[in-house]
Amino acid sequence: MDEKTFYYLFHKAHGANREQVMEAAKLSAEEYERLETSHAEEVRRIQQELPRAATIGPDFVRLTRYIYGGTSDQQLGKPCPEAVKAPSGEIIPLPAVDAIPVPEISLRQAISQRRSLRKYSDQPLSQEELSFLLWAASWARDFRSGKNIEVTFRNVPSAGSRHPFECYLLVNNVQNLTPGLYWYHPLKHGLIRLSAPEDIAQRILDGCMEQEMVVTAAVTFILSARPYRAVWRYQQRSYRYLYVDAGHWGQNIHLAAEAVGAGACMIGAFMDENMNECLGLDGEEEFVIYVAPVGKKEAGS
């Protein structure tokens, strides 16, 4: 979706006249007229759901609860989801995490020193140094299976060990990495890079509301959900532990750049629509839930 047809559906579905609308999007009359007849039922559709959309935070709040629950798919032995989701296409491995040097700073040391960093310097981002942070917030250091049960351990905890995430990464500046989009193998510890136009990055900005971080960061961590990996354990209350858990995988990504001589800054503002298909991603069985960038420190900072 594009950022016109996105202020078009916005401003339209809220009650907005036809100049109003224009002047918005900066829409002409003809590109108006396009979208007044492609788009006319999804307006439609959003002006429905905008009563329902005033109180879900509160409606999801009460019909989360435990009070409301049933019978999980696991309970009825429906096949348990793949612990990982591995697109095809070469591995591109990072050096092993038995290898990596281990940063000489106190965990109170990250602690106390943690900001949220919006400007970086142009230094890269080693291969190491990426590896160890895909260590810290993603990487699996076990997997186990069993009977329809299929579980990953992570360096970051998650409900019921369910890991409902997949790692894609934009890469700017790391050593000996072409940018470009990645996907990252929580198993094997590699990247593949993954098929994107070539203006992947603008793309990627465009998404993000034009925060430039996540251009100027050495790389952008973006955290996808698929969130039947939780629910066919903890049915709809899965949700509230899919944003439980991201939020542990973000402070793993801030320590670990503490840790290398860098700094984070986590996003959550960004166009769903827009990021879901800047990684081809549906937005129902995988959508994205977060956006990291990381970048090193500027001197002095």
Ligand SMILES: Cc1cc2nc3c(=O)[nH]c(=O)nc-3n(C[C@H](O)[C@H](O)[C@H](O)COP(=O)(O)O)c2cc1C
Second form
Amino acid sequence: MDEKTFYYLFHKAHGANREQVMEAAKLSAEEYERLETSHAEEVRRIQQELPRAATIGPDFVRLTRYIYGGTSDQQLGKPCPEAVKAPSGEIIPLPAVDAIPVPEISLRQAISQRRSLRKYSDQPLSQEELSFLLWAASWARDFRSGKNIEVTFRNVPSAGSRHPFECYLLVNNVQNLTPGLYWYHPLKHGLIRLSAPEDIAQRILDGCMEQEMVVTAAVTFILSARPYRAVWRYQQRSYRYLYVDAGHWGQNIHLAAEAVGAGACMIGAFMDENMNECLGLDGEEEFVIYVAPVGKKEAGS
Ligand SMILES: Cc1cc2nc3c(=O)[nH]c(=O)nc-3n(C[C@H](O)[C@H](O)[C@H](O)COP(=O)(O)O)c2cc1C
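Having seen the form predicted alone, could you give me the form predicted together with this ligand?
Next comes the full complex, and the chain you just saw is listed first.
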């Protein structure tokens, strides 16, 4: 979905008139008429769901209490979903995790100096530094498979160690890595370059509502969730855990960034439809949940 369509749907569904929609979505008369035809059904659906959306928070918390849970797919003996989604492609190995030179920084210092950083220097991240960040937040230190179970263990906690995430990277300025879109393999500790349109950075910038740091950072991590990996075990309650788990991931990105003289800023304000489209995700089986640009600090910051 492009930005114009998003803003058309948003303002239209919230009752704006023709002129207001055209102005807010920066639409010509012709574009407006085209969207009126092609998206009439979607506007109706959003409008129908608006009252439910307005109260979904408390309902979500209430209805994901244990008391509403039933028999999980795991208990029913349904096949365990894969612990890691592996797109095909050549693996670009990252510097080995046990050989990464990382400046000493005390835990106290890392925690106390952490801030959301939105302005970065032009200095690239080294591959070692990128490797360290991924080690901290996404790397799988162990993989176990047994009778109908597949599980990874990582440097961040996750409910039932389901780690229902995939980590994508928009590489802007990392030494010896061509800018573009990548996927991180947590078992092989390497990257796979994904095919993406040439203007992928601009699309991600639009998807993140013009928050410039996604393109000025050396790298922008994009965490996606694959809920069934957790739902298989915890049913609908898993959706609570997704967001809690993502927070652990984000904090390790933050602290690891401090250790390499960099800073991060978590991003939750993005247009789901656009970001999912950037990564080729369907929005249900897998969807973007968190975005984290990381770049070197400017001198004196
Ligand atoms: C879930 C979450 C979503 C956030 N989304 C954004 C965002 O979209 N844009 C942004 O600039 N900062 C975002 N932030 C950063 C917060 O604004 C920031 O943590 C807060 O202002 C406190 O500042 P500090 O991190 O420097 O302590 C987000 C933080 C969290 C935890």
